[in-house]
Structure formats: structure tokens, C-alpha cells
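Listed next as C-alpha cells is one chain, alone, in the form predicted alone.
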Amino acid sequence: MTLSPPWPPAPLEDAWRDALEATLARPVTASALARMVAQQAARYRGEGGPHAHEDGLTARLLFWFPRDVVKVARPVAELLRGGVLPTRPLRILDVGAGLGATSLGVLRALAGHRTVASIDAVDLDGAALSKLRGLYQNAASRGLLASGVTLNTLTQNAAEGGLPRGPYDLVLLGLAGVEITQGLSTPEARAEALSAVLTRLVDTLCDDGALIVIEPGSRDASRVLHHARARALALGQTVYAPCLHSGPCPMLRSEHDWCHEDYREGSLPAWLVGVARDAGLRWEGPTWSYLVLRRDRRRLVDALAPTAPNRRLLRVIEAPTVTKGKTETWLCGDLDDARHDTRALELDRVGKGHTVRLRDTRRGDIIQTSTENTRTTSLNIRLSPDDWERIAFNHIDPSHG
């Protein structure tokens, strides 16, 4: 049997439609969708005045869900893909749980390569919480998630503390943490408040289990994780992925950089473009940003040790430009210089015939290529298609669980 991978994740089946709507248990319109889709947008931006909970668990449920869930796909497929996830069944918690997009997303990613014996999903919202359960449910007899997990839920504000006890293989942060810290006015204040919560979520993993968190793609919020990491380092955490090395974020020398993922395969399901468009919406692939910490200085870079003396991996952290005669974009990794990030260029006219080249990669992709093209003193490197090759996860090798 051929499993299928973590990454890139499966389109959203429509049977999910059926579960969506059957955990709702009442009938709403596409422009009633639509309206309630926008008026939670505006939320999520600070603007609008207030509107009925119920029709933001609507637009929660039957828009964002469908959005979200295959936002940890990439995470969860890096940690098997290092061999850094138990293959006991597992034990999970989701803090600032909601609806279950990251926890219910974890089972959806992991469906033939792991079990997961229970979650304890915590949220202040219960009614969001009683709709996850129903959604599990409504999923797992459809054959959409895996059926028999416990699930476990408690309403209680995380951030004020009371988590359960553990220890958790996997700890989950999905689109919380820009809850957690909204009041407070400035990146520091945010990222300061945030390495908080995710120290006391550390300290519930098992020796080898891991932390994930996930937050919007935007500058803000990106950034934000990106000087949480920055306090993780610092306190002696291990950051196992994205991140290809143990240096200072390239992304915060200046405050207008990000270093952000998406999805670009992965629109929004047939049924839900309609509504997004009415809403003003993107219905194009999913933007985000994430961090995974570790408590055992076990790291993606390490698992995947270049094969050849001389070698080191960078990732695309964006995506490429081409223009004519070359393709561009930029790598970050563990480069001679304390910089961590280089423009990179590729000429067409090198190396024809080769099967995959600059322009072919994606955002988040790793490549593989020689020192001699990446020991840099300026901002540029020019890489030969000879020189480097894309290590891709589309596949989950047997060497690695």
C-alpha cells in the first residue's frame, strides 16, 4: 500500500462539506455565509463592531476550518520526514483548540503513518468546543479521520494556566498565539507575552515529543513568532524546523522583512469561492507562519545531514522571480557569514536538459547545494543546476518511520 504523504496534503474532500454542515445542524445560505464570512474577517482586523457569536462559529466552522486545516500538514511532515516522531500512539494537546483546525489537521497528516491515541483540546470558547466534538464525530464516520481517539475537552483560558499535566508527544498552538497577545502594543511586548505561554508548553512535552505553532502569514504576526524564536534560542530550546540554523532571524534586521509559508495548490474547496469573492476574500492557497521547539537539540537540519562532504541545505523562503535569462529568489540557512539569508540566481542558459531548476521550487523547500556556491561576502550567490538539488517532501522515506 502506498501511503499517502503529510505534505503536499490532499485537496479537502467533499464529503467534508456533509461533516462541516452536519456539525452546524442548521441551514445557511451562501450570501448568508458570505455576510457572517466578512463581518469575522473585519474581527480578525480589528474593525467592525461587535456581531452574534453564533454567526462567527458559523463562519468559523464552515469557512475557516476548510482554510486551516492543512496548515500543519508541513510541520507534521518535516517531523516524519526527520524520524523525530514517536511511533508509539500518540498523545496530543491542542491549547487554544477552537474548532480543531491544527488538532483534527494532525490527525488528517498523519492518517497511515501514525495513531493518535487521545486529545486534550483546551479552549476559554466551549461552545467552539462542543462543535469540535461534534465535527470529529461527524468526520471520523465518514472515513475522513481516524476513528477511537479519545477526546478529551476543557474549557479554561490557557493563558492564564491550568494546562493538564502531560506529557504530550505533541503540543499544539494553532492560530492561538495572535489571540493570546492582542492587547499588547508592540512586536517585543507580543513576543515576550508569547515566549511565555510556549516556555510552560515546553515543559508538558515528553523528552522527545514536540511543540507546533502556527500563526497568520501576516508581517505582524509573523514577526511576532519570529522574535518569540529568538527568547526560545536564548532559553536553551531547541528550534527543530523551519528554521535551518541557530542564528539571529535574517527577517528581523529590518521591520518591513517576513519569512512566511503558502499553500499555492491549495485553494479553497469549489464550494467555498463563491463566498469568499462575496466576502472580499482570497480564495487562493492559504498563507502562514510556524515554529516547532524541541527539548532534546534534536533538529531538521541535523536529519537531513547533507549526503556529500561539502554540502549544506538552505530553504526558499520566497518565491522565485523570473525574469529573462534567469530566475531569482531567496535562501536562508546556515551560510558562512552571520547573515543567514542570500539572494540567489540562477541563469537559464546553464545547464539545459536539467529536470528541475530555480524556477520549479517553492516557497519552503529545501535545497541541497555545494559550500563553494554559499561561502558569501556579499548578498548574492549564483548557483549551476549541477550544484545544488531540490530535497523535496512528496514522500515519506521508509529510512525515516
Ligand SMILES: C[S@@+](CC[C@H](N)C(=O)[O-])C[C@H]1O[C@@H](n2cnc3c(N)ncnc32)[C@H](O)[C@@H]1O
Contents of the next structure:
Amino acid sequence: MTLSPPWPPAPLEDAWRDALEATLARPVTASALARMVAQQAARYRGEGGPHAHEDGLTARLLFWFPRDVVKVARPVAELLRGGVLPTRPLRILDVGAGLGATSLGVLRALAGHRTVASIDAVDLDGAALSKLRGLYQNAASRGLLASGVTLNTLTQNAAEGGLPRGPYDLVLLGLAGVEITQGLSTPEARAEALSAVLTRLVDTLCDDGALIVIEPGSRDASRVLHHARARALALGQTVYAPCLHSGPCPMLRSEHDWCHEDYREGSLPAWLVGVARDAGLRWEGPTWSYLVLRRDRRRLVDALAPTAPNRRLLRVIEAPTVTKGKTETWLCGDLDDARHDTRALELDRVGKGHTVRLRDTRRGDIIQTSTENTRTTSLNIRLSPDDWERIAFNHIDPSHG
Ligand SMILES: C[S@@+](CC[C@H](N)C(=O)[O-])C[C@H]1O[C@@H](n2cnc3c(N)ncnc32)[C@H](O)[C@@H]1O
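One more: the block was the form predicted alone; return the form predicted together with the named molecule.
What follows is the entire complex, opening with the chain shown before.
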């Protein structure tokens, strides 16, 4: 039996609804939940007045957990794909663990691929950690997650040090960097603070371990992560993913740009669609940005190794735009020393008969193409389906059954 890779993720099973509601252990009507979700969404946007902590936790547990739990499956899939995730039972540290959307998301993504020995979960908020313990029990007892994982929780301010020292095989910082640095007013100060946290976390990794950072997909949060990436490279850390090059991030050329991910096919579980609508949220699937750092020199781009010396790997970093007669998108990778991103264009009339064309790619896909195509000093490359192929993709491909 072949195991499906963790990405693209399977839809959240209905039994998760039971596990989440059992963890809350009190009834909440759909309209009350929609009101709490609207308040919590305003809080995430930096708006809105104070509201009860219990309401925020309820909204996070019943709504944000099932929305966010899939995000970490992409970096996990890329670590597996690169063959760089240790095969021993994994020891995991989750910082800003909250209700566990990231660490329990790793457990879900690794099912059948790796076993997890332990999760050390750290958060400022002891009430959230107590819910995390309950949710793990409720999910494992329903067969939704592997049982037998040792879950240790520690109430601790991650900005003040005192984190467990490891060593860990995987360290997670899921949607928490933005909160740890939120008191700082400038993006530079936030990037510096985030970078200091990341450096401490990289120090807790074993030699073949990886740090996975997930941040919101907003411009500000993503750009802080791009700056932190630059600092990590300057400190000699390895950027494993998502970048397929170790040069400067092209998004930092203009303050209007940022790189992020989305998963348009990954809609909310059916039981939450009405809640999202009543809370006034526009739903297009989850968005996020991420960064995977390592201490060794191993990178996804090397693991995927082009099939011939004259081929290059490039990541699709924008949803393709299809207009009359052509498709355009933006690609990023090891183009040349001076430039790492380029606009790419494919005309409808070339390469007719190919089943996969540029219009079928998604943000996050990785393609390989020839250096003849990429050797350019202009901002554009012209693609034809005859000379590129998709080697990692970001959605359920109908041609793969
Ligand atoms: C948006 S939640 C994310 C929770 C979870 N990691 C996830 O992936 O959904 C951010 C979490 O970071 C925690 N947090 C914020 N600042 C922190 C700090 N200085 N130290 C530890 N945890 C912190 C919050 O209490 C909250 O649980």
C-alpha cells in the first residue's frame, strides 16, 4: 500500500467536530460561536475592544483550530520529500503552542510516515495548554491522532528565555512569532526580535533537526519573516524551504511585495461554513507564510535535484493569471546570481495537447525548466509546456486520480 503524502492534506474528518466539542465540554450555539469568531477575527486584525478570554479560546478551539491545522502539512511534506526527517521517534518542541494546531497538525501529517515520541508544548496561556491536553486525548481516543505521545506542557513566556533545551528533532513556532513580537512598533524591531527567538530555537535542534515557522499570510507578518530569513542566512543557518535559493529575498526589493501561501481547495469543514458566513468572514481557504530552518546544509532544492544539469527548479509564487491567449505568473528560484524571481508567460497556442499547462499550476508548486529558458536578464521568461514540468504540486491533481 502506498501512503499518501501529507500534502495536499485530506479534508478534516467529521469526528474532529466531536473531539473539539468534547474538549470544550459545554454547549455553544452556532450564532454565539459566530459572534465570538467575529470578535476574535477583529482582535487578529488589531481591531476591536476587549473581550472575554474564554470566548477567544472557544473561537480558537472550535473555528481556528480546524482551519489552521492543515497549514503545517506543507513543510512536513517537504521535509519528507527531501528525505531529511529523522526516522527515529521524533521529539518535538512547540513554542506558542496554544491549542496545538501546529503540533497536532504535525502528528496528523506524519500519520503512517513517522512516529512521534514526545511533544513539549510551551505557551504563556495555561488555559490554552489545558485545552491542548484535553484535545489530544479526545482526538487520540477517536483514532484521529496517534496515541502514546508524551505531551508535556509548560506555561512560560517564550520571549524571556527559559525554554527547554532539547535537543529536538522538530521545533515549531506556529502563528506565534507575530504575537511574541506584537509589542514592537517597527517591522525592523519585530524582525530583530523574531530573529533572536529563531536563533534560540535553532540552538535547541539536533544536528539533523528542523525548525518550522508558520506566520499569518498578511503582508506585514510575511515581510517580518522575510527579514528574519535574511538574518538567519547571515548567521549561517540553512533555509530549507520554501525558498529554492539562498540569495536575497526578491520580495524585500519593494515594500509592497510579500510571499505567502494559500490553499484554495482547502475549504473549511462543512460544519463551519455557516459560522464563517455569519461571522462576516470572506472564505477563500487558509493563507499563511512559512520558513524551515536547519543547522546542517541540507536544502529542499538540492534534495529535489533537477533531472539534468541544464535544468533549474523554480517555485510558483503567485496564482497564475489567465487572460485571452496567455497565462502569466511569477516564479522564484536559482535563476542567476543577480536575480531570483521572474515573470513567466505561456501562450495558449504553444504546446497544445499537453495535459499540464502553466494555467494548471498553483501558488507553491515547483516546476523544472531548462536553463535556456531561465538564462535571461530581462524580467520575463517565456515557457512552453514542451520545456517545463511540474515536480511538486500544491493541490489535488485530477490526473492523479
Ligand atoms: C495564534 S496562537 C497560535 C497557536 C498555535 N501555535 C497554532 O498554530 O494555532 C498564538 C499563541 O502564542 C502564544 N503566545 C503569545 N506570546 C507568547 C509568548 N511571549 N510566549 C509564549 N507564548 C506566547 C499565545 O498565548 C497563543 O496561544
